[in-house]
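Here you get one chain, nothing else, as structure tokens; it is the form predicted alone.
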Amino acid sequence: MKFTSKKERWGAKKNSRVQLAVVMLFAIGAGLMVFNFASTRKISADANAAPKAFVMTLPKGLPADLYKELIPKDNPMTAEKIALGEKLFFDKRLSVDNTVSCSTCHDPATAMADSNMVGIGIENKKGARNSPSVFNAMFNEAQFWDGRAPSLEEQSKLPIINSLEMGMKDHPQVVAKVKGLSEYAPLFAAAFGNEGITIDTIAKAIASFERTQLSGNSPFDRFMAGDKKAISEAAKRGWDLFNNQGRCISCHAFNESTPFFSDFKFHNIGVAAKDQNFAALARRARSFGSDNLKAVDELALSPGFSELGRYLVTKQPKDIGAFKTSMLRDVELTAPYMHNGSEKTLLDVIKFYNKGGELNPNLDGGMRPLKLTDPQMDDLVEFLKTLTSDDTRRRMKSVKPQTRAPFPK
């Protein structure tokens, strides 16, 4: 990166120091500093200092080599960028009516997910998709339930301009609004130098913060590391069922290199497929000319069209009704489940799989009745609970749930 002069890049030193200090005090005082490690809080308030490279210490069970590999070359991690991204993530002013933020649907008090069936945006508008956890999202091969965004950077640009979420008209309006908030100018200067405030730097900052949101250090991780007493006998039976009769591992893949319990592929398992005429929906979707990402994003959250799943992205008939295999870490904490929040408990999810899903013309060939007994299904639930991070559980107890700002009169 080429820098201009210190004066051009950093602005007035005294003002920048004050603004940076205010932001850090605001974040800490509001209980929003949800980084996993205390070292990330030691962010210099010296406006003349170059951005500091940030090195993440990963929790037990996550692969450091993969983490490093997935940091984009054009968006390296710095402490200043992460702090800015956190502020943006929790700032309701990024919505058109100043009522919701990213954290409204991705709340640290609910494991960076949402306890509602589907996301609820401005003016209490309901979407059609459940809000997945941000934890470990950086390891996804593509973002959203249908994979319509290739990266965290591209993903973060869409909810802000979706009419059912944060409701801004377009990205120029977003940039203009952020530029109009005086405290942001020195923060963007500290994080991005003369790049300034653009939709790309906004997205890069939010994505950088999200890459600090990791979940590991679970009883299962300690079990895999050799502590045979870390999980119960019921959970051990559940782990065996997960790998064998339950056939869970065929899609919720696990190995030491990618220990996230997902193949990151897209499958039609029949969720919400009952009484759906997929062929008619597909024809209607095509008539909307949904070839650009914003149009796909709108359809993805629209009741009815949402059930087309991956098809909205690829336009391939084989992808009708297919959704990404979700990761399972912290799954105990992120109810309700499935892409539409239709299953209330983990046991409900297992019962759905046990019956072989919901029949439809596009049902994945791997779906079939499992013939699990009630005790076996209970054991599977006990296993899934061992994937809960001790750090995540502690964090949930230490933060206040996010609140929605009142609607303007």
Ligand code: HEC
The other form holds:
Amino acid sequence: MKFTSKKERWGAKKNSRVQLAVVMLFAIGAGLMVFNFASTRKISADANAAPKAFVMTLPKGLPADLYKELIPKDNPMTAEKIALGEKLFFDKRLSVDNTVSCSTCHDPATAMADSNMVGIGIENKKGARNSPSVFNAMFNEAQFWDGRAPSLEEQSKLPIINSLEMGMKDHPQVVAKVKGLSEYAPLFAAAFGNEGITIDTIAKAIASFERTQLSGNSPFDRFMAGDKKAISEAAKRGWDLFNNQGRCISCHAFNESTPFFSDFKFHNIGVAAKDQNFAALARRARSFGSDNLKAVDELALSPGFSELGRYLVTKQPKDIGAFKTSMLRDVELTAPYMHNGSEKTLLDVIKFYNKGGELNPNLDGGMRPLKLTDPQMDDLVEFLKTLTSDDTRRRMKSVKPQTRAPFPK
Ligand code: HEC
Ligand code: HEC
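Form predicted in complex with heme C structure, per the form predicted alone context:
Below is the whole assembly, all chains and molecules, this chain first.
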């Protein structure tokens, strides 16, 4: 099997599915607004105005059908909600000491991730896991490395009250704090009418903003659309290795309808197996009564327990040390790698795979030594670099890195 271009692989598909940009309308009221990032800061705060229709242009390579399908029925996109969500995402006052926002760890200047090994929250507290990018997170079948949150809405409620991240005590405290910030009342009224400020409307707004954070339009997308010159010969050899000798495609699945390089399943590839006594950890995790999401969320970021991965969610021994297959778009820009940030460069990642991962009792059956030569490993890296979005690169150049407010002693 050898795939060289989208045309060959998807030759039978009809043309309409290869449209470059697809306009999506979520029209609730009258009026039309073309959404762009510059406009989101100034939003109408008039509660009586009809919610604005929202137009989203998808970047090249992303599936419009799936995008539409993944907008929850009870949380349609509106310009007001997206703008409110963006403001919340960047607001440090959502943390207990006003020092950290979502964007501290998901920074547009770092492809909506950060460059630390693990997330660093209030008082410079370290969690045990690497911050993934928020780009395309809306396409995840479940959120987090272990899939413990089913949706972006549920996901966004957790970091705010995680003791190592934003540190608020509980959701009532979060709601009370946002209610105390006077500029928010009219913005929530415009976005949610009578629903007002609740943890659910906060979450819905943040999730709506995240659904505008997309990454496509990469050299690889142009290559798949038929531009043979869009990627180098080395990258083409790398794409072939990705599909064949490297066996990457078996987990980092790619097809036209889900072009994200993930099967969204959980595999133990051995990253967590370094220095772990899984059986002892699992026994201790069970004794923690991790029945509610908040408890699992705290365990997930704790050293040791973190390495149990999917097991924390399912309590199935087969899931010990298993983590969600990462999506690979923009991967060049989001070092270090893996759930614990243990691999510094893409070449380090490939070397890890080349030796067959780290042996342990739960190692995924798909992992085995690959016998790739040094030039072949370089080709794979060249291929991975073709997944970098032109838009992401441009945006990274145009924004200043987020700053962390110094925490009060
Ligand atoms: C202190 C750093 C930090 C802060 C603050 C933070 N995050 Fe994260 N975020 C992380 C880390 C680390 C993970 C992975 C944790 C895990 O999987 O257990 C993550 C995971 C996610 C994911 C899942 C992505 C995926 O591919 O599974 C989303 C979405 C997300 N964060 C959005 C947010 C939002 C929204 C906020 C603010 C309400 C926020 N984050 C605040 C560090 C942070
Ligand atoms: C058996 C399934 C499987 C196979 C085969 C596989 N991967 Fe992965 N990949 C994963 C999982 C699961 C993770 C996350 C693991 C973790 O952090 O513990 C991952 C993580 C990665 C990451 C890190 C992404 C990030 O943002 O941290 C890269 C890069 C990567 N894989 C590339 C590849 C390449 C290239 C190949 C082929 C040589 C490959 N993978 C083969 C399942 C797989």
